[in-house]
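Single chain ahead, written as structure tokens, the form predicted alone.
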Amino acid sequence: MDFTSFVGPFVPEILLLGGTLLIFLLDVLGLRRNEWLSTVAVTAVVLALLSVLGDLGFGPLSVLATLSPGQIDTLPAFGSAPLYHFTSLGLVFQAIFLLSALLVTLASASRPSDEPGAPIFYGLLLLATLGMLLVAVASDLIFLLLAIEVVSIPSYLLVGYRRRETRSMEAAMKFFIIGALSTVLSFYGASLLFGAYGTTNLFLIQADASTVGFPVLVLLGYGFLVAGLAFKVTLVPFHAWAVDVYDGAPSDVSAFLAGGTKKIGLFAFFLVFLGPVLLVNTAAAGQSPFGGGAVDLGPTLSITLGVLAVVTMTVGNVLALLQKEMKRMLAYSSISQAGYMLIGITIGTAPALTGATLQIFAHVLMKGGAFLVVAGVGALGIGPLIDDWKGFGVRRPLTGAAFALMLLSLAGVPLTVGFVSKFILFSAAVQAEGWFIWLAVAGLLNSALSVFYYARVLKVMYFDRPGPLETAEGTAAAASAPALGAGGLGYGRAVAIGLAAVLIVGVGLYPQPVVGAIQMAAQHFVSAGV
């Protein structure tokens, strides 16, 4: 293999680390205006994605792709054990990714010029996109693990990268300890499954299961990972740490914590689980994984991970309806979430990973373009409270309303991509039949329950009105804030905020191209087992 055609495939990698080295050295430079910084972040993030969509082979941007139709979703080599691979999965991942950071990138273009931190802001955050990149071609347990951790490390730092506020050096601080159980968990984990099959390989951990020695080993390393890979999603009751995480973070970092790196988590789950144990069948029927050469957790697993998602959208939702400040509430109700996207790595056939990546790709819009709406409102003077949304939907009409579209889609009111992607996902779990239906009625009895939430921040935001003195000190703090444009918000978040709200409707209404890549790369991921 030359140097070409091993740099090629990585051009969307390669082009982030580069706006990085790039931002870095404007630092170094003085050269630290917010405008200079966003627009080489900006530009990285653009590039990237137009060449992932071009590996995807969407319409005109095919010219800009970087791997052969054979690089992408072609098996190895059979006994060979590649630290990475292509697969159209991976890649619809990539383009999901790179969407959360250009969201979060243009939105901070709005950011004041001379804010201090900049630099180490835009840095962090194209590395940790890096990152993300590299979990979406991980064919290796270890490479996977140390790829999550390129992506935790400068997650940590983005926490608490303005260092004068407690409240977030305090998220930081314990973001940084969960992170780093999850991170032990996760190698334990993959330690004992190296012990019980001799490798870390996926493509070998799925060839030998039927020839396992040590079959204890592989129940007690998937179990580990199981745990580590949890914290990761915010499944409950590994959930905790994410709520203050989340509300003690810049909700600029929120939207790239809930819309982005929490995905890399759920595609671990997808490579670790639904290609080596659940599509796998190897065992008798009646085979106990705790004695004999052969082991099949698969419907030990499916169990465990069906019973994490009915607890997690139960839990997130319930408490998501106790909150009164909106990030609270915001960030219970990404827990619940979480829960949705595990159906579909439950139930493990290609209808429902369909459903779980497009309810993926759907969250990165909605919960995203929420915290960044959050974000944007905190900077005219409203304060953290469900109850300081009192009229805003009357008076700021078009970011009422986007923010509305979103708080709809997460209910998965029709016309929108929330609705689409439950829909598919729901519909997979009856079609699965067996105990998967229950999956579906949990879904849609949670669906039902978080519509009372939602609709009580539509409620505040057109129904009620504020008092005179709030009124006075929304005004105030208004006329303080700079003068930004597009409504006081900035032009790069309300670009960020209005493609979000498009994209949501505009899914929503017409989701077969969308729909159709994703549901080739699942039926490619499903046959192929990883």
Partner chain sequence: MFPVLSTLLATLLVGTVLTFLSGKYARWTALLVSFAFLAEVGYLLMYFPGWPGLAGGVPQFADSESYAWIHLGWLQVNYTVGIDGISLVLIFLTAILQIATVVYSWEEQKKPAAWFGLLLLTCLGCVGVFVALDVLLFFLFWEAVLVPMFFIIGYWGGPRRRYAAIKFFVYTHVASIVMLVGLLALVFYSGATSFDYSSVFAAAPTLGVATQAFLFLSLFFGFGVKFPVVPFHTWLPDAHVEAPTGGSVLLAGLLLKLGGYGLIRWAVFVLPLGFHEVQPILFVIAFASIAWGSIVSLAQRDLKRLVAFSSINHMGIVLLAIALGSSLGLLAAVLLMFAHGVVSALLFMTAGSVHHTYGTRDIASIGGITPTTPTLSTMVMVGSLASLGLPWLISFPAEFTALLATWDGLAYWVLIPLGILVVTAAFYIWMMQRMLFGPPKGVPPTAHDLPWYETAGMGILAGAAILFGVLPFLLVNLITNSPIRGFAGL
Given for the second form:
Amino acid sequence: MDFTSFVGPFVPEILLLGGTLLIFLLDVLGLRRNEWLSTVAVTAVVLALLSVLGDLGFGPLSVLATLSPGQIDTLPAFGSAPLYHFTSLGLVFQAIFLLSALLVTLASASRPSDEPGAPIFYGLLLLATLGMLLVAVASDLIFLLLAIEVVSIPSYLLVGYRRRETRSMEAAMKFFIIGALSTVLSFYGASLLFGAYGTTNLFLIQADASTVGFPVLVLLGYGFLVAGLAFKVTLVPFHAWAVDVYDGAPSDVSAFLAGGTKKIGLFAFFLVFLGPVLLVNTAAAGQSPFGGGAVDLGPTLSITLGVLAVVTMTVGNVLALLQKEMKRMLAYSSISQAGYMLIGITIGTAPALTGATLQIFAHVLMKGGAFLVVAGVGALGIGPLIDDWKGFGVRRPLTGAAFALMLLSLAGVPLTVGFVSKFILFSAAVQAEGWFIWLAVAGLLNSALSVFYYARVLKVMYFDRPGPLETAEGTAAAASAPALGAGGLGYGRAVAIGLAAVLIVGVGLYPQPVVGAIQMAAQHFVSAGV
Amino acid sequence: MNLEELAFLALAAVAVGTSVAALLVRELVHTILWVAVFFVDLSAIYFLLNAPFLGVLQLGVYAGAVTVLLLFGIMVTRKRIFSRDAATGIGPVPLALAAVTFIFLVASLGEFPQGTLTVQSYDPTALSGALFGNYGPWLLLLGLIMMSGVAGAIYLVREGRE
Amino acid sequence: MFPVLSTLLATLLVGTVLTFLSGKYARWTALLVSFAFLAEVGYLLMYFPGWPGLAGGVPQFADSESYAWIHLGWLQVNYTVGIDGISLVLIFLTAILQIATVVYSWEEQKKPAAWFGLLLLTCLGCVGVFVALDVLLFFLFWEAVLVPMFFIIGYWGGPRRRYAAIKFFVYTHVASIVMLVGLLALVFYSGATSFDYSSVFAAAPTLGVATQAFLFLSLFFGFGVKFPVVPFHTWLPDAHVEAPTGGSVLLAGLLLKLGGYGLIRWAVFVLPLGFHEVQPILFVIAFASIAWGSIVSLAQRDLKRLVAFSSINHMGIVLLAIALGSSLGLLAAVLLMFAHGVVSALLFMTAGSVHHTYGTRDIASIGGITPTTPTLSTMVMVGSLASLGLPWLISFPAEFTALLATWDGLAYWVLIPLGILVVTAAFYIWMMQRMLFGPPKGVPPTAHDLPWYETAGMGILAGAAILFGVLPFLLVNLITNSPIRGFAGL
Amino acid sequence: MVGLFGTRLQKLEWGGWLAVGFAGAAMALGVTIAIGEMLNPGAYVNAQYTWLHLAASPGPFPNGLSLVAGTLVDPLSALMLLVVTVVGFLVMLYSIGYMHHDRGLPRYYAELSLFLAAMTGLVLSNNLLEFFLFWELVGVCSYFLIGFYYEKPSAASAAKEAFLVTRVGDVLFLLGIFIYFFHYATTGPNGGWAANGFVFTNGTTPFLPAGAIGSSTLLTIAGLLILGGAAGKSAQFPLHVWLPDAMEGPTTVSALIHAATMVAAGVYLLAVTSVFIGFTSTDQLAIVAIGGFTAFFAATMAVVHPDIKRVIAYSTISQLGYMVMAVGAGFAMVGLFHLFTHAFFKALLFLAAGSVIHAVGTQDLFKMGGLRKPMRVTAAAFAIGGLALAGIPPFAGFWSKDDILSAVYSQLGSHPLYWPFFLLAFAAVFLTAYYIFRAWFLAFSGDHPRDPSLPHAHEGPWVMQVPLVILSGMALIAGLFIFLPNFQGLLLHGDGVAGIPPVYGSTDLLLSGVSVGLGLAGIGLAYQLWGNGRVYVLPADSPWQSVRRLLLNRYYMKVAYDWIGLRAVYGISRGADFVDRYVIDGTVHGFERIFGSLSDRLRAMQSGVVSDYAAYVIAGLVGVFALLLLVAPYLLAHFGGT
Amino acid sequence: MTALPVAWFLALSGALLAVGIFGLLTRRNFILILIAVEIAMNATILNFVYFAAFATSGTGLSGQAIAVVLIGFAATEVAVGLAIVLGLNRLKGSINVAQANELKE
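Moving on from the form predicted alone, kindly provide the form predicted in complex with the partner chain as a structure.
What follows is the whole complex; the chain from before opens it.
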């Protein structure tokens, strides 16, 4: 294995690693100004993004491609057990991950230049992003789980990097404990699969469960994996940490968690479960030891994931209904959105994956963008409660409009990318026929339910008058806040929010380029297997 | 029942016993002791399974480093080392959850071949070759994990100026 | 061919943006846009080539345009628009209401740019629904209407506007969602090659009767809530009462029409077998709406609430006419939608004027307002009499046709809507007796007759009500230039 | 011609005269047309326009559907046109004097003109639909004119009542139209409606061959519905309650609309229907029954009423009953003849009454008295009108009423049930004579008003007197028109299908004698009780007191209607409103509450303690196992594969 | 040549996992929780080791490699966990996780 052929495909990852190291170097040198660090981070992310887009063959960017077309979507020879493997869907996900990192780093550029902990923030952020990119190329279970840990460990620390804040540290503690538990569960599941198949390679594991002779062991293994990965995806009932963590973490980190790292769980779901879900045995692999009927891996997993999806979206929405704090409301909404995304893998067809991937893309923009706004308006005297946003939309029309747009997109209102993604996802569910239509029904009813609390926020923002107290406090806080451009948000953040908003509307109006690319990738993914 | 089986049963009993004891004793320092025994016990099981490299690693990392780390943690967070943990009950719900998990797990036991199987042994050289060859990326990932973990952990515990 | 429909939509879109940007000159921009739009609609009406008829059993449309939008193999969505008589007459209604509303709210002081912009946006959504010939495009516009209306109710509305806005938004959104499931199932279960109307239309007959019935019901739920039909109507009184006058006008005049239009275009024409299966259900619901709307109106003290419930009654008649499934019934339904659009808009304007002239809409607490505000009184009378189906005003030909069709289809069941006509007359006449006549009561000394812009806004509608009441064939000829002409009935 | 009247007149000074001028022009045209029709039947070309057109399509209208509007002049409409335009002109003229004190005159003249226009349109309609359009327009004008003094609550209330009660009739009428519509859509000439719509043919040929009528249940029902419509407009029992209350309007309006023209429209409708479509025998019986009963029933209420206008109003109802009866008996033209004469003498009575009211400012008969001397013209006019009403020859009422009685008499053989109504009609003759002269004696006889506070009475201006004189003349001679051959021709209506009874014009002497005798007896009784300023007071312990109360309270029907309208319907409506707010909307709120409490409960699980979160994770793990190993296999076994 | 029944190992690792889970759910002391996680982690590592030992196909070696990596990973995890413990202790003066419940609902 010569160096270029090993390193070549990993240009984006190496860019990020280089960025990290440079940041740590600057830290050591004492150059800790936020502007410099963020410039490094943004540059690294942008370069990585360009490289990934080049690999995906986006028009003129394809000159930047570091992967030869033959390296993408080519099946490895049977029997070989590669640990990583490039798929176009993986590249799409890399682009999505990098987009979320880009939004966060851009927005963070607006922080005060003497922001404490900036080096560790950017360093860990880039490292986590690097882990995310690695998740997207995994083709081995252990590689996948370790890559997830490359994301998780920096995430725990990112949540707690405001080490003087109790809330931040408490969130880190909760995140860590539940994360560690989930890691154990995932690895335990992987060990069971390893026991059943004698390998951890996902290509090899995709063999028929019945040929292995351990149908129940395999099911248990997948069960552990579901539980372990569900932590990342924040499926109910594995979700409880997420709300506290999104709430307690600095909002920019929340944006990164909700918009970015959560999605690696979904891609992991794609990688791990797509094969089994698509398996439909005519003859059942075995009997359930507890009675009740035959064990049939494909449909069994599909039903389980479907139930989880419905439970997740419903509970997430119901929890969000009466929530009084903005960040927690967004967190609950994020949980319910995970339920929609899970529909994609439950169905497992290329259209469904397309829908889910687009939903993930949309969620990066909507939820990430929303958290960025929340993070930015703290300086404008907006408190944590939803009621603190009274009259916000009227007082700050542009920011308000962007935030409203994100909420509307989350609610799935047309002309936004949130609508298109749900539309394609639910179309795919209907198109798959069978019981999957009920997933679409449940999802749609849930999105209707969700409208209630998004509309409530809009109500507060536009229809409620701010009380004198709130206004006074807001004015005072705004006055004491450092002078930032772009309506108090800072230029970097304004650009990030603007970028998200433009993409929300742009892709919502003309989704064809994005959706077309995703669909092609998903098609390869499904037809080639992992 | 042959010797290996007897040895396994003994080691298994010790493993379960020490782990339970570690969690139930109320003196934190005693807990560390029990845990240390548990780690050593597992190391013995690895030796039983013809995996001496792992056994050694277990002794070094777990019984050594991890135990010390934990002890260190107790020392730092406690005013007195020998202090009792706040009483926490056993709780029927956690017990039931753990038990049900166990029951689900052992439900698959029927699929395993009855009787004994020969334990394979692997050459540590082959293992290291694999670790730095085919499975190299795992180690690389581990390296990334450690790097971020160490960097972040140091930042967190450092009494920085803010 | 010149893309006249896209121009139509673009006019409103650009107009909306310009209005938003034009600050205190927003009303002039809005008026200009409205006139431009009216001119374009006039052009359409003048050069409407007539309904092209069927090609291979599939209805064709005039001025149709189609551009690829989302093409994913299994999912072929196009931007496809086109019109026939039904859509054209409703677009015409939109143009009338738009200009009337803009003029009526000429002196809007509270964020005028946003107000006029949102008004235009609502109209844009409605026109979009009327011209869309693609499932997704249709749904898109359908939903897009909700957002501006949400803001209109919530920002400019009455004391309970926040509650009403959310209720309106959530309630109708839930319905749309059920409808979306139906639409998706319609496309995919029928094996339509694309989301285009023609393709869905051509593929739908392959569906079995039971499937069609289910699909029809799910679509009907979406359309029915917009209608609204009993018992899914409770968003309407709240929304109407709390909405500002302009909002109520568009809500009653246009948004309710979306339900009827959708039902005709996307359910009745497309799923005749399912339609036939669920026809009895539709009848029951229609009769219930007719009776309920009218009877409950009688007990209302709030003028707007009264008109709101009367809308339920009228839209119940529309549903009844549609449910008959005859060409006469469909004609009546469209005619009645137009009529109701004009008349209810007029009535809501009068309610708004009553409110800000006398400070209340409580029928019982004001009386004898005629000497103080004769113009307003006249408008109330014209509106009420039109709404209760007086000949020479626009509702009559529509209601007459509807009842005629009902007799044709259901014989003596027509007694229900006929009998209810008396109740309808009763609550209007009673309202007029209490409010307009008798000794003056609750008239503030400062009350004076309407300002010119309100008179003009109402005048446009009253004029339309009289013009098309006397010359209904103008509309009828237009409406029958549509698949109604070839509708085989059931 | 129709359009001219819609002009909204702005200036008070000349507005009234303008309206009078147009009315005069209309009268000239109307009279010309009527005479033209008399001299040369079918002289006028009938115009026709398509009003609503539906192209041919499958379904009920294989040839498509056309609703048309057009005009038709035939003897029927010519006669009616004559009445409408002449009385209209005279009333308009009278108004100049009568109304000059009032506010809102432009509105008055505009509405009155619109009414005349609508009435003319109604008369000239050539199909039932167009007829209905004008019918409703007439009703609305009536509504506005009754409510002319809208600041009086009683006027506003009366207007409402009139509208609603006639609305009931209208609804029935509309349903009747539908039935005819569809009946003829399948069986009518030309195989459908496409060719000529629902058009009355030009007078000579009934729409349907006469023989085709008789048995069809549907047609019977349609006939009854038409009767319902007519009953509403013509204030026949049980929809008569609105007409007395309609006297809240200006007296001129009462004279024109609620005596001479609009209320007669119901009779005209029946006549038109019987001529062009025909009634079944059941219908005929029902019409006779309603008419006969109403004639008697309304007369009884007039006997005791103290209000001069209401006495005349009840008399109108009663006389309309006669007309309806005639149409029911199969002699539409006789009914119309009575309509013709009645229009003159009843307008005369109203205008005379109006003159009295104008002079003394009250409508209460018991306050008046001795007005004969200061108001000679009025007294004479009222007397002539009264004689005409009482059916004393040679006044107009005699000829037409006598014709009706003999027409009904000639039909007595066709059904035994005709008898009681015939007798009731006869009894009503006596009552009529009694009450109208009771009113005359109360108002005019004696020496001075009973209420001394009344202002000194004097005659009105010439514009008020001239119509009185003209109408008096008409009341005197209109009945004699019957002897004009051309007028006879008009009544014969072409082929005489629904023309004049065989006994017409000659003397069924016995019948006439009895009728005149009853009339004279009635006058005599009135004189006995009320003549020369006498006031007859019914003894307090008389058994007739309860009857008097019953009559004064109008048989409690208005009370019953109010109860139904206010208590029952409004009660239901309030109940429905309650259900709407709290049950239907409550269900919506219920969902809200359910989700709300669910949300609260679920959020309570978010305890903030990380151990709990870990427990959820493990519970989730167990749940996943259960799904995988228990639930999913069960589902697969019972519901098949994916 | 050692020979052992595979199922026993699974039972043992299952039991250890259950103990770890139990400890995780019941203990409130962060360090005890950390220990419980490590017990469960050891169960996992044990799984890889014995499955590798009883593997019939040639890739069994990877099981041991995984075990090596996991041991390293577990150590890192403990280090990170301890860092968080210390941070928490510094702010709240306690490492009782139940007392860190500022964030809820």
